[in-house]
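Form predicted alone, single chain, as structure tokens, below.
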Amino acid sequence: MNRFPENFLWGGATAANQCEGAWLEDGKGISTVDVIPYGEDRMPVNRGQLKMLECDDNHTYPAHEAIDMYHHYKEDIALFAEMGFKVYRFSILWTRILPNGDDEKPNEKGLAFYRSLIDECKKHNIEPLVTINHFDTPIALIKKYGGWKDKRMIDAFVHLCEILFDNFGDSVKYWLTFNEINMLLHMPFMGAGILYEEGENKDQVNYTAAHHELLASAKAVKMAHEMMPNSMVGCMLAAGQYYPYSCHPNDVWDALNSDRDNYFFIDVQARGEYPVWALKQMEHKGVKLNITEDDKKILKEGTVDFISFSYYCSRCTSADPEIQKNNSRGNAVFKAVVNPYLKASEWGWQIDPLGLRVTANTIYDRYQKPLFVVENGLGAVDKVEEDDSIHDSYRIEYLREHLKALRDTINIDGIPVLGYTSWGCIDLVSASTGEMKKRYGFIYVNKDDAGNGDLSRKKKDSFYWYQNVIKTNGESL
């Protein structure tokens, strides 16, 4: 009962746009994250409220250098191997492969980089888990089509997938189509390259873009099964159970609806059709989707093999306007109120290990497909001591309690879980804030919010702790 299943995939996760840097190197084109600035304009740009399709001299852009993994990946993967990683989740930048998003032929230098990265993983017996699209829309396609609001984005994405499957299908078994696909409704520019025109019905734009991403995902899944019969393709959800603030029926109903909104995309990707409540909700919002018979067939034929998700915290919600004023400082993307029974991180994210078990059980009850926890971790400020040591006991405690909950999910509840990849296994740029000081990693990267630092890597106490967790297959937490 104290061990995880044999062949459980232990590892860590990153995103290309938060760690690679080298934003214009070797023929790479410009992507959304390249123009999302640090500072007070970051969230308005993420949400599509402030138009920014080019860089200017008035802002700094953290993704341009990030932690320069583009030039440090061999060193970094060696450190992952030293911890004992069985799997490494990373993403592939669309514009490294197709600089304009829909180029006929791929950028050979981009292909060579990812081939080398995958080979490096294989050399260390680390299984690659590839996210095809992690908050990544080519700027050229936003200018050309308006991002995912245009159906032509589907063919461009499928073309990218075909190139990836053709080049890397012999080495990569596990794939994810879109990272946190539900984020499109909360941060439309970051999630789908959406900018609103004056007078546009934003709900119509968002759900149209969502439909296009869902069709693209389904086509990619079907293609993967045809081109790589032994592959497993999953979807990815920004998860976290919604708790009603009280047992008042209005609070319970509010929590139920908040969960439904969150699962909307996964309902389609796992079941192959829109749930009736979602269609009705769109109707009430004045949204009309042109769902053809061919679309329905595509969605049915392209259901995923497993459900992957991120979990950082649970969320609490209330229908009471007075309670709603006590907003949680946590993930600014999701509306939530403070849960009085939970402590919070330095960034206001409420810490709830049992919530991971609740969330995993809810997801499995809903879909009956294997699960994969592909993001979980604690963002915190780390102090480097005079002897270069970093004592991050708070991170160890967070991860320990969440892994205990996951172990119970598997051993007591019987839920099939393929693996666990902690988020930001090496420090990287925060997607929401653009900060470096909000660190998640087992490995410290010497860089600050202003861009200062020599990018050297240092092992934290959590590095050695996680190394032992993997070595004992979770028996020693």
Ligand code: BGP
Given for the second form:
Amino acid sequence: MNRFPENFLWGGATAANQCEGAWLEDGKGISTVDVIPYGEDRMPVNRGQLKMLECDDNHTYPAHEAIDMYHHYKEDIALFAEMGFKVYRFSILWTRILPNGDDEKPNEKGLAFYRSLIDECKKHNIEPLVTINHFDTPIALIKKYGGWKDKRMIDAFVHLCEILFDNFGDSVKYWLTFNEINMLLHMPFMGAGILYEEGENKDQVNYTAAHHELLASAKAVKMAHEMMPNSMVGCMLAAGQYYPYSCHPNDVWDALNSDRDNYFFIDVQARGEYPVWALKQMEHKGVKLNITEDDKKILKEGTVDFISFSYYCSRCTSADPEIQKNNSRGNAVFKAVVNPYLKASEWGWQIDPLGLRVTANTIYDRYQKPLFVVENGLGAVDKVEEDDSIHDSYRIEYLREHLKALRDTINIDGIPVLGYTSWGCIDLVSASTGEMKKRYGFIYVNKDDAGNGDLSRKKKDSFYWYQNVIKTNGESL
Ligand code: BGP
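Requested next: the structure of the form predicted together with the ligand (the form predicted alone having been shown above).
Everything in the complex follows now, all chains and molecules, and the chain you saw is the first one.
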């Protein structure tokens, strides 16, 4: 009862846009994240409310250097191997492979970088888990097409996938199409390169872009199965169950609808068709989607093999305007009220280990496909002691409780879970705030929010704790 399944994939996760840096090196083009600044303008840009397609001198851009993993990946993967990682989840930057997003021929230096990164994983017997698109739209395609609201993005994405499958299909079995695909509704620029024109119906834009991403994802899944018959391709949901604030039916109804907004995407990716309520909801919102017979066929033929998701916290919702005033700061992008039963992280994300089990059960009940927890973790401020040690007992506590809940999900509820990759296994730039001080890693990176620091890596207490968790296959948490 206390062990995880044999061959459980233990590991960690990062995203290129938050760790690689080297933003102009070796022929790379500019991506959304390169123009998303640090500071108070970050959220308005992420949300598509403030248009910024170029860098300027009044802002700093954390992704330009990030933790410079582009030059440190061998050292970093060796540290992951020392912890015993069986899997490493990372993403591929579209603009390293296709600098303009739709170039006919790939950038050989970009391919060589990822080839080397994958080889490094293999050398240490670490299975690569590749996210094809993690908050990354080429700026050139936003200028050309307006991002994912244009149907031509589908072909550009499928072309990228073909190059990736062709080059890396021999070594990569596990693929994810879009990271947190539902983030499109909450951070449209960061999630899907969406900018709104004056007077545009935002719902129309969002759901059109969503339709294009869903088609692109389905086409990628089908192509992956054809080109790499042993591959496993998953979708990826920013998960976290909505709880009704009270048992008032209005609160229950509100929670159900809030969940549906997010499950909408996975409903299509897992079942291959739009849920009836979504079609009706769009109709009520005046959204007109041109779903052709051909589109329906594509969605049906491109359903995913497994469901991956991120889980940081559960969310709570109320229909009562008074309660709604007590807005949760947690994961600023999702609408939620404070749950009085839960503590919160320094960033206001409410901590709820049992919520992971609730969420995993709900997802499995809905889709009956294997699950993969590909993000979970605690963003916290760490202190380096004089002897260079870092005592992050709060992080160990968070992870331990979540892993216990996951173990119960597997052993008591019987739900198939392929693996667990904790988020930001090495400190990296925060997606929502652009900070370095919001750290998730087992490995500390010496860099602060102003960009000072020599980027050296140090092991935190959680490094040794996680090493032992993997060694005992979760028996000792
Ligand atoms: C998810 C993203 C990640 C990551 C994580 C933590 O939404 O997929 O990219 O950043 O959240 O969020 P943050 O960095 O804002 O603390």
